[in-house]
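Given next, in structure tokens, is a single chain: the form predicted on its own.
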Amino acid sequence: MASPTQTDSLEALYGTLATQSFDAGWNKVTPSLYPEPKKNYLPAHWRYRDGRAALERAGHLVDTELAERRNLIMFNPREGNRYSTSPTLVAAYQMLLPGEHARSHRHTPNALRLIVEGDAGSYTAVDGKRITMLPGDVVLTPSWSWHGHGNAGNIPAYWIDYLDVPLVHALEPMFFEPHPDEFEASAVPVESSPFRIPWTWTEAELQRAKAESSGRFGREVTLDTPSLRTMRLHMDAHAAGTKPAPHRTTATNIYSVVSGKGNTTIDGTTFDWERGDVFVAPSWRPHQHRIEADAVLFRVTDEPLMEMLGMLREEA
């Protein structure tokens, strides 16, 4: 192997550096520093009616013995990606048929779910406690909490999962462990839990809330989730016929439609949405809603992560 001191041309020097896992920073065509965020992730939208139909069919073809989870991952359509919804977060639709359970496990990533359909028989078991899941409820499974799902009800349960798996993959401290009993069948039913935010509570808080000052999020309630350090959860209520102020931020925002109808323009691309749909406004992509029918949007964002790193910037 030639030493850099023995090369007599730049081309020869570059060849030698490459064998030593060096690259000449002065020779980069595209600099690694940008005047503003590079827009790698794309605005994207997933329709609940499409996901629900696919999961309904999968219910006949994929059982919970075959799959750890019967879910549909919402991958961002950027080139080369088949997993992440955003650089730090991933969302997925999941379904559980009556009489089924999804095996218990625990992992480094934080997770949560917004319930879209189901009855009082559907539940998540979290660290030995059985938590009922009803439409509109938000259920948390913080990092390294045992959790599995069951459906003792009469109808299929559908929900939307959100996890910070892409962040953990990027940082690399990923650990996963299956439950030694396969499923927490002995989990004790509880009336209330810090891991469940009932829709009844959220709805009452939204009715009492006043419009927040920026004009972007309507009547907003921030859910109390101290166990989640990388995500912040908001419920935003908007009145029919309104057009909230535009928003651009370095944080990712994943929106899920709890109720209502409207459209959102994200960096020039407009998506029509309805109940159960999911759409993502990636970092530094300006976006603005237009509300056709009274709507509640569930907003999952990595704001706490950006704040902790001193990288949160927002503008209209």
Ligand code: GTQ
Second form
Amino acid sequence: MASPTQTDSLEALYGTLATQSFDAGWNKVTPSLYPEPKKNYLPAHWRYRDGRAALERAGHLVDTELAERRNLIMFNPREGNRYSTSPTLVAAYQMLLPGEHARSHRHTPNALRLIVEGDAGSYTAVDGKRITMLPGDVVLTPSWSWHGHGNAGNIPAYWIDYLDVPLVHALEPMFFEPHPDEFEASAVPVESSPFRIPWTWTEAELQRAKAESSGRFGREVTLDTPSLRTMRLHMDAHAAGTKPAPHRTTATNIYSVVSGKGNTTIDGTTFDWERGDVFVAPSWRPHQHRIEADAVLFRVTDEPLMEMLGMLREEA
Ligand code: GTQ
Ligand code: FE2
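Would you mind giving the form predicted together with ligand GTQ, to go alongside the form predicted on its own above?
After this comes the whole thing, all chains and molecules, with the earlier chain placed first.
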């Protein structure tokens, strides 16, 4: 062992380190490594009734000609956070009135949406193709694809956005570009698209599906989304009166209620939910549903990301 000089001291050493962007790893009050996840993100729930009412008010107050998007961010109520829903993902409600547009742009974050209300006049233009958005449809706008929204229908369109913006913020490769034509007016309507999973398809698949073997997800359909590298999407049909097996995973699970009624206990907190609601079970938060009326839950996860890292763990 090196012998300290007569005049040196730990205090003096720490003084030097502080000016050199070094910190003594041996002296950390809070360890950087610990045996189990700290679980900073909280279980949380957002009511569609509240989000819808707020967006209706915003419809009179916020002009989509000025705002990039008329959206309501569902931020996780953890200390100091006003944006992300989980460490990797953010969810938001968005609304367009009949006759309105949300101009086209592209960004490195991946995005998708689940349609809650609207008629066949509402659409997303993705890379020059117009995709119809009907309730229950899922519309993908993968990283760097051009996308804008329009409502040429007769009723307001409401949907839920999911983006991996918090991941991109953490890693920093954020790029954003407005579309040169603003509204991509030349976009042509298409019947089918790899970026649209119509509810008619999902519903038929769910009817065919058998109960998934873990007992957690009811009759489950995993959506075919090879264009999304960070997220995996599932539709889970649960029968009234059932109590699916509890679930704990290192992945984020954002649940959105396509139909039905029930409640979910997430790490000790119980949330009553109904159609259009969103709730989040962040990493390593055990959670269990109780299904009151036949329900379909849309489950957005960051499983591919956790798998790629070799860190997807699920409780056996
Ligand atoms: O629809 O393009 O909620 O770019 C947040 C950012 C929606 C969108 C959001 C976005 C969008
Ligand atoms: Fe966008």
